[in-house]
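What follows is a single chain, given as structure tokens, in the form predicted on its own.
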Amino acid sequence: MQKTKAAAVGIGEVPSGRFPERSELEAAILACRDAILDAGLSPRDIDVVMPVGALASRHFNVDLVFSRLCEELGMLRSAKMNVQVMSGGATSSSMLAVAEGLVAGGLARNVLCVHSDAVGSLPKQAGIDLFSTTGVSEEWEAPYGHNMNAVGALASNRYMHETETTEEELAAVCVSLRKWAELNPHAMFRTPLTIEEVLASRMIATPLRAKHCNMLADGAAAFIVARAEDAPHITSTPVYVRGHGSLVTHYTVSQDTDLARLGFEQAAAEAYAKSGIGPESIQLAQIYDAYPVWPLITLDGLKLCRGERAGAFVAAGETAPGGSLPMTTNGGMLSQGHTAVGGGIAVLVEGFRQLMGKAGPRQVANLVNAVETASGGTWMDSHVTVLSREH
């Protein structure tokens, strides 16, 4: 088992959906504002600006990498650096790991970590077209017409062969989400939803039906991370980083060798083994979904589900509200919207609000452990982190 070196002490966020008067600028610093107030801290406490790549506009994502916020935020002459974090999806892992790293080592003290971006106001034809090829291979997949919907069916098709997942069950992770979106104000989607509206839903890329697919959003986040040892003294309710594991499996989805599995199984035994934490202590499961199949893939590698399948597992209301697993409890991409690299740091900073007892009517009882995955490109990596409460 680690040391634990890092916590997170602030958080904030936007609510997620189509908002073309709100810019990505004034979305940021929002989100930026409520994290350093959640923490307790002044702008001029942030030595490091961590700002995650934005695609909806280039000119926007030039400022971030520029130290346009430092300016906005009033960090002029105090932070001390101003870094970019990007590796898709799987950013909110990543970038989690570089703030460890730099105030683990002494770098930074405070580390302010934020992602705004505006793809759900895109127009409809710039959105697919930014999206519909992100991570195929222009030389091999993309001449025969494969794109990000195809890459989400041949997962699902192949898991369910492997399983003997029921469409009923991969529509069932749906549900699931959004009974959790219902209570989160900041979600997209909040009208209740059934397994019979999933599969009555219009067919995209067989098995996945329209309702089985996410939604471009606007949308931002942020979280601060702190040295180990500041954390009780910066907020009465830190969060720790108690462990990573993670792996690459590939590029272009052909190539993996295990598209039923990925890596998470691998990514799971190191981030226990780090966190001196097993699967039947985590309470929590914040899964980096976009399909219904990634998170019963995940589910599976973390061995969250007590023997059970996890198609069966999730279909008996297990990750639901009420539940003895609750899992990805802001709706996920599918339900709070999918705010491109985003999408994943909502899902951990929902882990992070749920363990500081901040979710409010979604607060799960009782909670000390946690685990929050992430995956970016075409699933091309797995990622998880134990949190906890406890130091």
Given for the second form:
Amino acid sequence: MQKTKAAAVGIGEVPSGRFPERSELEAAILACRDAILDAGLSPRDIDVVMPVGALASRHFNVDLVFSRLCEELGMLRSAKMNVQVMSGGATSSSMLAVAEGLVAGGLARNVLCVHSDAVGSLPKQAGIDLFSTTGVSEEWEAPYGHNMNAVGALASNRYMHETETTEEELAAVCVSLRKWAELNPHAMFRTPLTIEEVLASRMIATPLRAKHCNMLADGAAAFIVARAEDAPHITSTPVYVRGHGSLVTHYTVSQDTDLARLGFEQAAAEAYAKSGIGPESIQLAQIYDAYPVWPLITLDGLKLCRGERAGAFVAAGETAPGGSLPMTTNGGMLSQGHTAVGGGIAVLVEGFRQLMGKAGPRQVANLVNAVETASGGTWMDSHVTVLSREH
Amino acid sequence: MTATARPLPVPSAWSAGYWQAAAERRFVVQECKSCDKAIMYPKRVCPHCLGENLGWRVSAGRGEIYAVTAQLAGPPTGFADHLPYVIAVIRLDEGVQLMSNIVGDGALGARIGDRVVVDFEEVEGTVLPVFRLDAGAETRDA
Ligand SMILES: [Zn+2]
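Beyond the form predicted on its own, can we have the form predicted together with its partner chain?
Expanding to the full complex; the earlier chain stays at the top.
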């Protein structure tokens, strides 16, 4: 078990969806402002700003790289460093690990992590094509018509083959996430969804239908990481980073040799060992989704289904409101919306929100320990982080 | 290239031999002459020993389907006219994997474990290795 070195002390977020009138910059500023106010800090307490890579606009991304937010938010001549962190969908976990390392190493006291993007406002075909080039090899896969929905479809095909998971069970993941999203005012999709509706939607890439697939969204979220010893003096609701584990398994999906498992078993074993908190003590699973197969693979790898198959566990309602293991209570990318890299940031921020006791009507009662997961690109890497209210 | 053009491979210095062989309707995989391992897709240095003495091994182009999907809607630019088409991850008998299309009889019903054999498809002057179900083979037990 490792010494706890870092804690989240503030969060901010704007609603996800299509907001063509709201620029990425505006969303970033508002999310950062809310996180700073939530922590009770001043902008001049922030010594490192870590903006996540943005995909929809190169111009905005260059602004993020070049300290635009320090200028907009009153951090000039107080912030010491502005540095971009980027590992696609895994950035939530990896930037938290980087921030933890910076505060643990004495290089920073308060790190402001922020994501903002507007992929939801891209024309539809531009969105498809953007995600047909993220982790898809231009030379070896794109000529065969590969794309992000096909990545999810290939993994679903392999996972269903190895585990006998059914189409209904994949649909049950979407339904569980939607039930949480109904309680989340920041979610893009909040109307009730049934398994029958998912299975009646148009087939896109077998076995995935339209409602198995995420929808691109605009969104922004931010959080602040402080030293564990400072955290209780900053806020009455610090969330401690107890342990992280991860493994890179491929770049292109065609090179993964264990697509039904990825690296989650190894990542979870590392995170559980470092944190001293095992799967039996996890009360909330903030699982990176994007397609329903990934939460199932992740739940299996993290050993959170009490020996049951993940598909059966979700279909029995265990991950929905009222279930024994609340999962991804913001609604995930399938219901809050796929804000590019921010889909994972929103899942992580919701984990902080729940552990801070600020989740309103979807608050999980008596919560102490949670786990957050993420994966980037074509699920190239598997990340697991154990979070706790306890030091 | 028009807005609707299908993307085609742009060979690198170290992959040109693969595409040149395909143009001659021969199928090869890369091999490391230092550690004797097969490599796919072709790399600049051997990922097993970091050696640079790399060459080509003639392959029968046989293997089995590791994962497969039939794309019916929502394709990337350049593929709207090709729907439906089948994308598969293929595990070659050499032990390496690659992505390709399954074409020909029964392609839309292709399943994990099906044996496949290489074929070639010319797209706007570029020859792409593709695969068809291997009618002579049996096994389906991946
Ligand atoms: Zn070698």
